[in-house]
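To begin, one chain is listed below as structure tokens, in the form predicted on its own.
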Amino acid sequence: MTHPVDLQTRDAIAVITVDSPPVNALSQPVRAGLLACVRQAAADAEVRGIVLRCAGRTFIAGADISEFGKPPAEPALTEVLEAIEQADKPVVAAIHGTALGGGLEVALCCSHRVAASDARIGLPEVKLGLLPGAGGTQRLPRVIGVPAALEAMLTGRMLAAAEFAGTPAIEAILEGDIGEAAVEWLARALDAGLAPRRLRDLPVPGAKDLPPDFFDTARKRVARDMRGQFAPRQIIACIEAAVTLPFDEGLKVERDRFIECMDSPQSAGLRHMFFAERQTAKIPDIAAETPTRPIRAVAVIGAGTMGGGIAMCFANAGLAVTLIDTGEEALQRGLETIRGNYQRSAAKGRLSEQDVTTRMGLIRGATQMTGAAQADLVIEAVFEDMALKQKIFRELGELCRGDAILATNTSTLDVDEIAAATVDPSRVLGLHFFSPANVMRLLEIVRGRDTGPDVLATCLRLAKTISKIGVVSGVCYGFIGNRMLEGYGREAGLMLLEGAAPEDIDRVIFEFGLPMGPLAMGDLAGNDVGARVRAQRRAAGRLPADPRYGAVHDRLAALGRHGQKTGKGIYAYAPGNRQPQTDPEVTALITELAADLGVARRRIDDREILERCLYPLVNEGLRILEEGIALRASDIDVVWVYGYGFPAWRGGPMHWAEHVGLEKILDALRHYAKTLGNDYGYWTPAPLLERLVADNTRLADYRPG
């Protein structure tokens, strides 16, 4: 095997090349190679200067994340960086592609940096619950200033290298092959007397001009905008140390805080999500070489909120879309909503006016189903009515080309029943977008009984094209996410009857890390929607015969308290204000309803609220996993993080459950079955949960079948 780091000397300049595809990550072989080559070049009396470059499409793009959590392998990155920084001759980092995380920290230890015009730099460690642990928090503020460095580290965003051209951060932007250009730049600079310059010796620019409360203000902002997260607070502490302490003392603060972050469950959760997201496209029975169908033109049926959002997803990716609605007024309203969404983005600087024109130009309207005849993919996005969906698919089966993929955006209905309305169910599947479809990253790809392998492979690839994370689900009511949501919402409603205040239930869930509690979410979605679904399922015999089930929300819906859209739901809403306010009328309504149903009211503490909302959710996830509806526990985590706002730093509900302890959850389910009763099976443990606990098996290791 060729070593990933090579040293060549040309005209007294040593060129060190890292070649470790795909992203030149700082694996142990790369670190060892860098250390050996730097030491060799530094000790060579014939060498006047050193260029550090990378082969392939990028500079060093970060650490080798697969090494995280394992015993450290020598040499440590800090040893490599010290060798680079202590070299007694200029070392130039030639940056192209991206220099991220440890890659940027390597560049910052070089005495000079040059970059290609399109190169980008960044310290995105916060996205893994970490902070830059190899001097990044101490060196970056010394070259781009404290406010910019703090923002870069707290957001993890990439920055254009050209933005810092002519500063100690990036001394020059070079054209052509960056490695060759860097050698030429260094040769000229050496002739002009270039000497090594260590960033550690530079003062922090503008430090004396920072407001006295700068770091306190930053901590308050993080507490508000990144609530509950550990790493951002530690990043602020490290940058404060860069301003107030000598460099070596600041490095010690950084190292101590880095270890705390690395050992935290939050970093474990975020690292779990990093790998979980990349696993979702790996389907055991779909080979990598499975052929896919070209998707160039898409038709979306239904111009409502969901249909319009779906159309935007494809237009954003440069695909032509036909938006179909049988009513001209509804169609025009949908098109105007799309235009309004784009124009609001333009007003905020996220799009140019040309972008708006281009994307709107990709969307055309039609009031006849014939508008879908030549589409490569047709997505039905009408309301949840099986008869209507079957009628549409029956028509599409006759109208569309034989190689067109037919998809339903249903969130709950049986995809196999829908597919049965067509002559060829092999080309039918579910593509369940989450609202707002043009914003939410999750796409549940529902594989029907007869869905063809090439159809599934095509839609997995398409998910990436439209910047979605596609997760494959089997067919069942609600698929992965909405099926798990049922127990979560059920217990919130029951606790209202039993004495918990709405604001307490929502507060506990909000403080846990979700964007809103179940009751506020119901008001946002519309209590009438949930009531209608329950009525349909109750009529079909698919709900427990429990008079308490959904009782509060059914009563609210009957009274016209549909939520935010009517100004009244569980909460009251002032005109033009979405901030929920406690409503005494609802308190009285719940108390009266509890008496009618014979429910004794009591005080319910925060621990019980959290357990009763989240443990049934986890329990249902285990059933879904055992049934093979989800391929992996980590797929369930991806669904809940990207579709429902479960905090990524907790790793999703299944990872979080393993952290809590499956035995503890099993004990709690048995406890609630005993104290609350289990006439309707609400607290019956999933067989998989009992088996995992009995066998002392990790959930992460379980695979269906």
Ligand code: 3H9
Contents of the next structure:
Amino acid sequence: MTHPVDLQTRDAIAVITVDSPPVNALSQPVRAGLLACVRQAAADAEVRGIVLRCAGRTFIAGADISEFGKPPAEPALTEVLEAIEQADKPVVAAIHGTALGGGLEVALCCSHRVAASDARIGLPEVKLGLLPGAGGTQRLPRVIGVPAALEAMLTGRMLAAAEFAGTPAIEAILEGDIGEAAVEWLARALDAGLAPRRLRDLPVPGAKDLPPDFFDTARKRVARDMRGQFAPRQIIACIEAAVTLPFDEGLKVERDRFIECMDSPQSAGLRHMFFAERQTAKIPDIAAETPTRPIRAVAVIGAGTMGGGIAMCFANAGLAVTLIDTGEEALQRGLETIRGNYQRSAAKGRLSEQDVTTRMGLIRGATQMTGAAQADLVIEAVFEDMALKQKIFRELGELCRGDAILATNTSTLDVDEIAAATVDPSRVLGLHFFSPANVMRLLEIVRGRDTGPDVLATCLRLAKTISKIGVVSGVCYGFIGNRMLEGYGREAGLMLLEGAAPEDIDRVIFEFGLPMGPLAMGDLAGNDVGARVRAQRRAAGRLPADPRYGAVHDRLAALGRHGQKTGKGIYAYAPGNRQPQTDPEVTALITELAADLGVARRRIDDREILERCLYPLVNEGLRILEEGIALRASDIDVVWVYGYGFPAWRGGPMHWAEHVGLEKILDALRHYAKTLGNDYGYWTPAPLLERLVADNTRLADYRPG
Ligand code: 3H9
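Would you generate the structure of this protein in the form predicted in complex with this ligand, following the form predicted on its own above?
Shown next: the complete complex, the earlier chain at its head.
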């Protein structure tokens, strides 16, 4: 196709077709084509009405996001919209697939809209740190009312077009080919005297009946639920303008606020994440057409919290799962926990009783490993013990079908060592789920030395099937995410000894945008867990010989202060209350420990807290990148946003680092090496950081050799 927009006229109806795969985004050629075709059809005296349709899988899915941040190219979308809205004959948008963002805004400028029964509409700009900038904030409230429009724009959620059938939003739901059906609908409507109608001329329904504090309440809600985000507040302001100002003035408010959003670092971060998420499945040495193995039946070994959560992921996607635990009691407990989780979701209205029955019906329990014999994929989720895992893999290698994929959910052990227990290590890899496995979107897919390309490709596809974002990691201790967590946790502990209050460390990280700080997170995960891992690593000679390393948390664990589960950790917790309370006992304990270790205490300001928590994390990310453990910086960002709650609007730690400035980070590492000492290499810059700064190269452009 040379032109992405085509015009054909038949029986006095002009059909304009946008054909710009994959999603008919409003790129410059599409805008130019639309403008030319609309003008031509509008000026043609023979044409009674116009149908605007799209070829391929969807109606226009929005502005072309890859053009954002570049110099604007003519024609502007507003010019196209004006031509559509000002046509003196009816223009019908024929919607199939998803009409999103600028795509829906185009449809709202048409005089009428019809849709296929499964079509969806939405204004998802907020997910890109933007607001609908082509009239959506002014037109949508005029057709679906203020509360529904506000909800749609703040959540960015897609709505079923059928929900609005028979309203000015969607005049009719049509069966069959939507383009053909729309032409017939328009011909009949024209015969019945259909005239163009502009949504801009409609009043905002129910505007007078809104409670006086409607917008203030919305502002309070976004301050709480969308903490730190810029675009939601701007969206509210625009909708308020739709209610209080004439249409054209409202449009002007929208334009100004849209530009502010577009220029914000938050939108840059979220746009980066949009493409980052879609990059993760692209593996340079694995062709897109690599054959994948069918996965219909899955076996999960270990019915603990992790195994149960993993089983739920597959049942939720409609796959049969065998949950295996050699202890009958543990198995029954695991199955009951799963049922309880589903029932809680049903009680909240998120699942129907039928869903609960269907999903539980897909999960079968077994106490023998032979339960895995027919599985296409087996995931081992027993506790972190190399000998135990090797034994399981040896057994699986013998009893499973030759083409079955064998995966370990280990978060710390060497996947290659586990794979070596089987005859065919090419079918082994790591599938590292994050807790709670049925909720967290991240799946680290650990590629072993011998993992087969089709095995990897199958698991990347599978991640999509179970609604996860799969990120490929090489083999190393902690893989991408937990390896980077190490320095973050280490510095939090050291700063406690040096004089920072726990609540200050957690506040700084919370204010930065993470859901909680490192100390509150430790209390949630259990300080005993970390202490056990440290003890093992220390025994294996894998920890720095630094007596301060993990000292505070080891002491807490030794005192039984395991965190929320024991009511005491770094903080104290009142029974039944997760709100952390400062505990003077802990303050005394830390002060005493610091004295024992000879650590001088001082005041540590917020800036130092932030830098010491996050710069080591970034520095480790650069090592991970240089070693080829991560394929690209943006994969690391995806891991941290979806696995650890790093704010998406900061674009993940690596994008954020670039925003801060790599040179500034390098200077800070050198500064801390000097002021805090660098006996254990904590502040040694990653060689890649030094090179990128010396060569003035962007991290986003770096690919491991
Ligand atoms: C906007 O409209 C602003 C206006 O209000 C104001 C302007 C003045 N642009 O997701 P998929 C690519 S803001 C460029 O895997 P699916 C995507 O990168 C926009 N590219 O498919 C991928 O490329 P690749 C508001 C886009 O079937 C390929 O298409 N609209 C765009 O799972 C397939 O994408 C949105 O935010 C785009 N707009 O889901 C909608 N969209 O193959 C964003 C997609 O090279 N898009 N691509 O990796 C979506 O939500 C999903 O893509 C969609 C399809 C649901 C449409």
